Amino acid sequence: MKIGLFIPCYIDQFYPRVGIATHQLLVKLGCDVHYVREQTCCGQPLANSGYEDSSRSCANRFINNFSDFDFTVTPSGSCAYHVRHHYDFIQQTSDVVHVRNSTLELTEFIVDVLKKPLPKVTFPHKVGLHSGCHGLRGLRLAAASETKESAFNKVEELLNAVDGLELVYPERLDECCGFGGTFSVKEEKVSVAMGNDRIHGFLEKDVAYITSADMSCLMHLDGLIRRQGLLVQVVHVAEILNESVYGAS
């Protein structure tokens, strides 16, 4: 399989280590991975803010960049969701349909497509798992508590295979962290309150790290953690699975 690696804007600018970990992990799993240098934003921030038409050029560029790949893989549930479910505003050519159907978030690609064991990984720490809203209720990476369905969690499935990792959840299992993209700008106080509630829910469980498949959620939590000098770190699931968490031992 020929894989196109899509690295979202905020990861490229603020957390490049997550993009590197994603690439390295896919290579370890035997994938033929390609990074398209011409890639830019998928257009999600514009579209979600009500400027869908202004994001048309971003969407068309995304299709042009990734139409030749069997799958497009990204370490971001929100970007994958936007491409799969919101690209209906551009002309539905065969390339558009192909890219929309084949754009996957990293953990769902590993679990649903590769279906192969991970390389042996050790991470001897207590880790809290946050399920981002787009991944949880959009991509269905896990069962949402309000659906009353049988439990499943693709991210948890991968983390449970990591030696030494103790996975825990906050009391309120799948509550939003308060980021919500531009919501955190427009409703700053509400966003901060939600983020602090989420962080303290994990601190009550005495975790050393908070992880997620969405770096945007972790970016929001990381800002609140650093401003308050709290003794917990955020780390993308790709970094754990790639055994490349900075400063961890």
The other form holds:
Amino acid sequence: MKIGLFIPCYIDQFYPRVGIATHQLLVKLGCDVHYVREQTCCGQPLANSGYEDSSRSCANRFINNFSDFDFTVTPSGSCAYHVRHHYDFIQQTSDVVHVRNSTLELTEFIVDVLKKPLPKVTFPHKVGLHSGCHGLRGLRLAAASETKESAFNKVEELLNAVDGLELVYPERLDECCGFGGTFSVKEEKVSVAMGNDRIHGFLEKDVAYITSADMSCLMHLDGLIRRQGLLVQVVHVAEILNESVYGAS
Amino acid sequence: MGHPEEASRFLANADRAKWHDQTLWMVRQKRDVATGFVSEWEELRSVASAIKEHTLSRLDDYLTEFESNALLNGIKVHWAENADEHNRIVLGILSRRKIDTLVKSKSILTEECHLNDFLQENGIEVIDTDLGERIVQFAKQPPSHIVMPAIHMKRGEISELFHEKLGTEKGNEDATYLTRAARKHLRDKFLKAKAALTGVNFAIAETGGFVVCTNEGNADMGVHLADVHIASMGIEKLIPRWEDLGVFTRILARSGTGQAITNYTSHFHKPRKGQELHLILVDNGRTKQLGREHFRSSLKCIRCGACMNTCPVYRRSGGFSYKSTVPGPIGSILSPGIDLKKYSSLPFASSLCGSCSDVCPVKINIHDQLYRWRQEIMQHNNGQVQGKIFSRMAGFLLASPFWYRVLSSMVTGISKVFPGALKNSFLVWGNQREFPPVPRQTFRDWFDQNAGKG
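Mind sharing the form predicted in complex with its partner chain? What's above is the form predicted on its own.
Time for the whole complex; same chain goes first.
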């Protein structure tokens, strides 16, 4: 089984540690992981801004890069959602259909495809789980609080296997953090209000870390946390599962 | 001013914004509890959605079936292509009977048609009889929410307003006291009114009858005392059969307020003896929306307001920030169809979190339609040439591995030489947030040095 690793542009640039953790984790799980060096951006920032048309070449590039793999795996629910859900604006060739069906977010790939127990890891901390909306309601990584489906949560399933990790949720279980791509600058005031509310929901639960399967939400929350000097750290799920959280004991 | 500016204004009063957010979140929680008691909730949503989709697919047939059955019942049926026609029909009915006062129960359609202004300009006194609507009418404001029109106002402000308009004690904020004062005032109006106007929640093609749902019984109070009953409905309010109704009465109040059912679910089929019963079927852009493939299903909306209560943006920006009759997520997909330019900031007033779509009892894919309107707006927005050029350039650069690398090394390089540069160049992001620290190497650099070897 050949796995193509898609590292979203902002992770490549700002959070290589998340890309590294994802790569190492997949290797540990025995995957044949490939990193296509021609990869760029999936085009989501443009498309969500109403410029789907201008992002056509990004989408085609994505398809070309990943059509030879059995699965394309990415540590971002948002990018996986964009490819799966929005790539209907390019011609639906067999390559496009294949890539759209086989592009998975990291945790759903581990839970739904690999179905293997994770290597034993320890993370003896109180951790709050933030469900990124595109992963939650787009990819259905978990049952959203609005729906009356029976409860499940793929990210939680993986984190529950981590030794010493105490998982908690804020009182508003899965409210949006307010990142939303260009929304974060177009609607800055609302975005910041949402982010602060989210952070305080976690602080109320006295967490040491906020984790998520989506680094973009965490980038927004981290920006607020560091500006305000709050005592909580953001960490991607892959870093916990790979036991490579920076500065953690 | 677009939505971001209006939202900033609302958020400037942090305490009020927080209170607004928490109040509506409480309604969302009530909804969660109420829907939790219905084990087949998801199935109900699917059935409701299917009934509405089916009805919209042959709306013309059902409308004519409804009309002929309504006529047989003795209802006078009128057709209005737009708001102006609707308002003139109402005025015509009142003028013929020389009626100069109209009591009205809640109807968002008449807000959409700006009926009150029109009638008042023509010498008719209009009294909104829903408590929330009466409050905003006193305050000379439009409703800020379609189910809770005065949800933006605090009790103290209402007390102040009632003191001025109804002569209640200054500073008395007791809710029971204030409600009783409103009731007494409204009863007097009901007794004197010769005509009552109601909205329509559901109209049934098979029976030619219609249903009005309220919590205060004000629709019934008006209608039962008046000689003339006028009901105004958007043409999308139709359902095919009598037996379909139960699906909708079960989802409406649970979604909107967390009640099992509205306090009053009133069925109207024919005029009572000596009464005139008029029904106005209003298009006002609905046929156009029906013709838009991507946006057609927005007409499934039953106006429960659940998407407003759950929307993290609406709760923090307030209903007035949308400046459209129907605010919130559903308003943001309906309003651009009415005036693309005027409402062009609304589809962007969303993080696309999708909570609206999951909470919607008739399964409208609201967040998908917001995304779709963004594409329409950017395609039609010829004024914004800069954005178009920028997006084309960005699309080209981001699709090219070479240029992507050049940009990438620029980010890394600049931040190495001028550590503070990024903070300044992304001004808006940096107002209240730190920019992510730029690491020594990108993932690709790491890969080349480590994993990429052999």
